[in-house]
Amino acid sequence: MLHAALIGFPASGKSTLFQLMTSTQENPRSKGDIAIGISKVPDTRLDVLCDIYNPKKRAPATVEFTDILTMARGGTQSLVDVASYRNADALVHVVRAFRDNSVPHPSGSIDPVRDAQAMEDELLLADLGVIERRLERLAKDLKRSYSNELEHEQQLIQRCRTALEEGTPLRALKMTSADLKQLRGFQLLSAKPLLLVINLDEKDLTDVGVNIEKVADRTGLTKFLARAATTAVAVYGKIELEIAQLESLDASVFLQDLGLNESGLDRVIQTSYDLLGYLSFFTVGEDECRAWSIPKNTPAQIAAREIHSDISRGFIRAEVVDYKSLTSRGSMPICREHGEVRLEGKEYIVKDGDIINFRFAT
């Protein structure tokens, strides 16, 4: 499951976005100041597969959204101690671009660039505190017992400190896979991919719609979005939340009337997938049709772990057919007759839309 953590200053519409993202869930969980909700990933391919198999259960892929309920300026310092933020795959920053006199901005004016940079600065400061504490510990460890591994880590951490002090988020640094692995345990906030959710006025729909280049130009965020591992999506939080609470048919009609081809939920999830490089594969049958989310370039044996660790450990082969073949033929046996079901080994790289049956030893 993909894990995304919401951040945003007061009056940005962060709580509205959380409601939008979890509108299909009746009771999002809360623990103190932390709210956690699960969003179902929309995928028409799963609907088609369910039409073929008529399963007892339809199980879409899911995204977990975490929201800290009382976040103010300077609040990112505390996020390094919140497990669901440290462990998030990506940060989702809700940036206010809507104008509403009844909801005053704490800074006195609407300025998306200022707010985006202010949040970035807070992430840098939070990480700098973690980095400096690690450097102090490394210096003591190296005095007691020198090793090449500790020296290499010290050099890497010093490089991170330099970047942070220069105002460069760690997600923008070019690092080797070994460097990334070494830093993973620190769960540094500015190293995580960043999605800006630009929360706009309904009146902006006519001029810019959801075209992110137009939205970035309108809000002045084009330069900010040029950074590595940073992207954006436009939402119209207030009106889209109202639409999300309607019956699906009525919601579809309202979205079309507004010129929107998909909901804000769909746009945020799809953009998150693209930012993180995720894809979906499927398992099908009369009992259940399910979508699974994995990073791109995942080998079959690792993908099997998403279903159950026992399947991964006992992996023998993967029976694979692509979505187009199965849906055009209508059944797995017919695909076999036409030689379209392949047996793949543990190193096979799973592709988006693959339908897979894993063979494994217990």
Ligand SMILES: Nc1nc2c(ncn2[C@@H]2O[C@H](COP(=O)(O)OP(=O)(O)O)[C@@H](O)[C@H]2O)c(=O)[nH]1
Given for the second form:
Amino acid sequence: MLHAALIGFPASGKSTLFQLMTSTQENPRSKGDIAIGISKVPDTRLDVLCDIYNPKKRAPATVEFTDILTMARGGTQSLVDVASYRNADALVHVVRAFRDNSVPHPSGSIDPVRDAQAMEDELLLADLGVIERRLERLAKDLKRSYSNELEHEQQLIQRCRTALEEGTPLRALKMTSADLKQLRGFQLLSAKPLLLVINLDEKDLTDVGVNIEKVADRTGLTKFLARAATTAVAVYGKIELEIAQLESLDASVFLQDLGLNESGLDRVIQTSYDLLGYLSFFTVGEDECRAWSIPKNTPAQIAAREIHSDISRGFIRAEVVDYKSLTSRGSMPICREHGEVRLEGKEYIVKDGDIINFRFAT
Ligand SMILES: Nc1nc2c(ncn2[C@@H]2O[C@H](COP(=O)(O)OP(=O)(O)O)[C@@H](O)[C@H]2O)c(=O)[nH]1
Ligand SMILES: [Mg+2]
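Could I see the form predicted together with the ligand next, after the form predicted on its own?
Let us now look at the entire complex, which starts with that chain.
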């Protein structure tokens, strides 16, 4: 499951977005001052599969969102100390663009570019602290006992330091997968994919809607987005939350009236997926049809781990049929007759929409 952490300055709309993203869930949990909620990933393909199998349970893929409940900690203070930020697969920065005098901005004015940059600076600074401590350590270790590996790590970390000092987030660097693996343990914040959620003013809706080029232009964020190697999505937090709390039929009427053909939840999840390069595969049966999300280029044996570590450990083969074949044939046996069910090994790269039955030994 994908873990995303909401970050942002106080009164930017984080908790509003959190509610919007998790409004379909009965019981968001909390742990200390962290709220943890689950969003269901919308996917019409799962509905089609459920029509075929008529399962007892329909289980969409999920994304976990965390929000910080206390105002002060939700701001810029010691970002690295927050475990839910460090552990996240992606950071979602809620940037305030709505005006509303009754909700004072802690910096006294509405300025999306200033806020986007200030948060970026916090991320860079937090990483610089981690990187510098590591460099000190490496220098000591290298003096004591030289090794090629340590020297290679030192070069990599120095490259990171140079980038950070120049104001370049680590997510913007080109790195080999070996480098990424080496850095993973440090949980560097500016290396994580960043999604900017621009929380707009109701009054902007008719003008710019959710067209991201127009929104970036209106808020002045176009340049920032290009430089920061990030992506953005527009929401109208307050009004979209009000709509989400209506009965679903009324909600879709309201969305259409406003010229929105997708809910805020769908938009934010879809953009996160694209940004992270995630895809979904499915498991089907009469008990349950379920969607699972994994990063692109995941081999079958690793994908199996999403379901259960035992399935991955005892992996024998994956029986795979693609979504189009199964839905046009209407059943697995007919696909089999036509030779469309493939037996794949553990190195097989799972494709978006694959329907998989894992064979494994216990
Ligand atoms: N007008 C307007 N108010 C909003 C919007 N989003 C959030 N708010 C209000 O701003 C205040 C702070 O929002 P909240 O989500 O708690 O911000 P947080 O401090 O970042 O968690 C609340 O009173 C919200 O109702 C918006 O899009 N438009
Ligand atoms: Mg809040």
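Computed from a predicted model, the values in this text were never measured in an experiment. Positions refer to the first chain, counted from 1. We call the rigid core whatever largest set of C-alpha positions still superposes within 1.5 Å between the two forms.
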Checklist line | Rigid core fit then L150 CA moved by 2 Å or more between these two forms | finding: yes
Margin query: Aligned on the rigid core, do the two forms place the Cα of R159 2 Å or more apart, comparing between these two forms?
Written below: yes
